[in-house]
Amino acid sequence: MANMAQAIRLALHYGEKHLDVKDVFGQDVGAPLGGVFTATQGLSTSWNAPLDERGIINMAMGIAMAGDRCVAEIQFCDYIFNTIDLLKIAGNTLWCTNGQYNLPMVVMTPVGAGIRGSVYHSHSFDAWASRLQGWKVVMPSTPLDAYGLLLAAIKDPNPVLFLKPKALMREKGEELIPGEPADEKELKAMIDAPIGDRSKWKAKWPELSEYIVPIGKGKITRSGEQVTVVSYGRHLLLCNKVADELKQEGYSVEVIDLRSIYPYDWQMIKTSVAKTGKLLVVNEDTEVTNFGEHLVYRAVEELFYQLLARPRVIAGKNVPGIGLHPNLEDATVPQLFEIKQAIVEMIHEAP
């Protein structure tokens, strides 16, 4: 099975072959390197940018107003916020030019803790981006659901952004991409570049097929019936772990993967928590002003007589950042155990 990287690199490259790809660029993003974590090796549309993100925003901008599709990238989140005001300028055009100017492109930018990357390489982004009003903000949590989500960002009108989670990208999935080999070293012969000199080395791609996750659609990764836990990204797979060892104890937990942080499947949560009545949110950017709350203020405004307990929020801590020894990063970001504490907790938590 493809890990979330190669996933990534399939999406790319069915793009440029299929959905009129022009550009895909950024530091490090071409050749020989193909983006740190070689999510865009063997790409035909892929180069290397200067090391300027101000200036990969304003041409991805000026490539898109200008009618062509384009993926950009910076290298990681924590290097994006010197852009924020050209993203809010990107989500604006089509309000500003009175829908005479889409802007077809997507960033692509690496989030979150998991790899023991310290103060300048830790950083999360979602509760940032949900607030770039024009901007859809998607995030997965397996490699076909990225696969799934690039393609739909790719083919959306608007800009879109691609949080990939920085812990799961040599994470491998569950369920092949379409076209993909059912042997995994077939695929790393044929995508990945070898170790060494690559100045000859050319991708093999398979023959992918479209796989199209909408914006918007979350899912049900575990049906449950006492309480209702949304997330998304890395620590959707931690929520998902937790319902598995808890369904050995004898409660009964539904997990939903968000998916996508903005537009939000509303829906699936609002059904969710009528049915359960109780509702925790868990992601790791931190408490203060988290994606998470908005969650759970609109549960309380819209759902307040069906909620059997108090809504809650498992954020990271409200700290200036992440330390780079383990239990610094463990202590600052959601653990396991907490997780599993808090819906034993809601669950046994009376009306």
Second form
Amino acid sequence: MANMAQAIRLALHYGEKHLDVKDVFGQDVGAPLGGVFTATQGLSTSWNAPLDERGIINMAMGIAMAGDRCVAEIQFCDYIFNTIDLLKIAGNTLWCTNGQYNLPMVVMTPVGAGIRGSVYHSHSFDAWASRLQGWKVVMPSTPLDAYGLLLAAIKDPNPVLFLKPKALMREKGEELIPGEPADEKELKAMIDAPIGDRSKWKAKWPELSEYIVPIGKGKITRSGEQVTVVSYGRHLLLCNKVADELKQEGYSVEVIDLRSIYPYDWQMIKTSVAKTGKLLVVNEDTEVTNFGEHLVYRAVEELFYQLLARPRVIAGKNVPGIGLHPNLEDATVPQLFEIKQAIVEMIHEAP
Amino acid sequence: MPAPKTANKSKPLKSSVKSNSKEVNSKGLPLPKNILLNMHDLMVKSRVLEERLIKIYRTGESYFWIGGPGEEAWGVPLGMLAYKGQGLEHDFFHLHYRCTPTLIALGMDMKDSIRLMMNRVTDPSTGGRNFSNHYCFPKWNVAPVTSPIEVQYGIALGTAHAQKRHGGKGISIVSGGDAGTAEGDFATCLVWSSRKGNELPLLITVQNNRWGISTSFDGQHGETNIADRARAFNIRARVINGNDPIESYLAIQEEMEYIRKTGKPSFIEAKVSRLYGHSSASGANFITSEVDSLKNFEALLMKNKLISESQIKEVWQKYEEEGVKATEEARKEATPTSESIWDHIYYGNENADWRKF
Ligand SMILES: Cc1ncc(C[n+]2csc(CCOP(=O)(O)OP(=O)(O)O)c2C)c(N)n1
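Switch from the form predicted alone to the form predicted together with the partner chain and give that structure.
Following is the full complex, with the preceding chain placed first.
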């Protein structure tokens, strides 16, 4: 099975071959490295940008304005912050021009902790991103969803931010990408750049087919009756794990992989919470004005009299950074045991 | 990309004169009479329009004015010389809020600027959503003017990159003020447009009026000329008197030809006047100590017997009347509705209101 980095690579290849993507660029995105997480190896349209995040977003906006399709990368979301006004402009251009200029561009950036990345390789961006009006924001938790969401992002006529959970880049999926060889060694031999001299290497791409995960559509990854857990990215996998463990203990937990942060699948959440009466949102961005708070607010607004427990958010602690020592990181970003504990508490909570 | 897409098959307009053209004016001026008079006509039109916008502000019919009176001798030739049209074959404009002269030279109707000033729904640039002079005309590749200073210097790289790939003669043109060059996007522009083997067809311009609101040039700049910064990146660069329309015309023409021929960037720093101060926030009064390029140009044309004083008056009169009529008409036009705030957040008006997800 492809891992997430390979899935992204396959999607970008599909994009340049079939969806008219003309530029895939960012810091160290082109040959020989093909991205710090190898997600852009072997592509024919990839190139190395100067070490200038504002320039990368600027360039992407101009390319989109000229009518070409591009995928730009910010190497780590920790370094996207100096582009925030450009992201705002990319998101408001269609609106400010009263519908005259749309900017079909994809920006992808690795997010989150989980690789012992210390203060500046562990940031999250989903809460910030949810405030960028005019953008669509997606975040996969599996390689197949990464493939399908990235193709959806490339095809979308609006700016789309594709958040890559960096701790999942080497995680393999359970489902094949359409066209992916069943033998993962074969895939590796085809599309992973060799160690050492790569100057003559060329990827051998499998014949891929289109597979779209529609933006705005979540997925129920575990069905259950007693509590609804909404998450995305790396923490979605933790929530799945907790649901499986609790199932052994006789609990019934419904888990929703939101996949799109904006626009988000409210109907899926609403239907589930109406059934369970309990909502827990889990993500690793910092907890004050976290995107999960918006979902909780909305649940309170629309489902107040159906709620059977206080809705909650488990998120990163509101501290300036994620410290390198495991004691520091683990105390900052939500851990499996906390999620489990909160779910059990909520299941036992009675109005 | 421009949305909705409208096909535009018009051929690029080639500029009709060369600096060494045989059609030189008999009085020894280096441009033919028709170009000089056309330039004058457009300069007057632009000035009258800006003064009209200020009047609209003063009568309380608009909230804010910012614009480009004093920059006509630079902006008009820029618009005249460009390959006007939509798409990669044509020139892209990444302008700031002092570029009415360029828009007038491209053919903008006075009324469309007034509609923008009066926030009418008929305003073709923003539909009443943005300030005066924040133009957007996809039919002429005029990218939206936005408030954040200097971002256009970075965005221009993208259109220039797409034009280079396309391989035609279209170039991208970017303009802004002197103080804004302190922003990182200015450095971005120099770095990205001059990478060896990846040079971009970009005319980088700075209109140096020696002020950034109230901050003087000397209060910010250690470099002698802003153009010197471009030279450090091996970008061909020059400083010109942007208050002289003939000098501007010839310089812009030469640099555009160089860019179209080589695919490489070029830089012009044009020294210009700020005739009515920064904006309505500083009163928008005529600054008598500044050089008035239009008055000087009219004196030159009269001295060379290319136009008479009464003919000049007629030109002014014609545009005064056009401006008044346009204001009266725009005044009667509809304003944006409250419900329209949700329009155009996503392409094709796809719902972006979370209450309806
Ligand atoms: C990023 C940003 N910072 C500050 C402002 C407020 N502002 C508007 S115009 C201006 C001065 C610009 O001066 P200059 O670049 O010389 O252009 P000029 O107005 O003189 O033509 C400032 C500070 C802004 N619009 N954008």
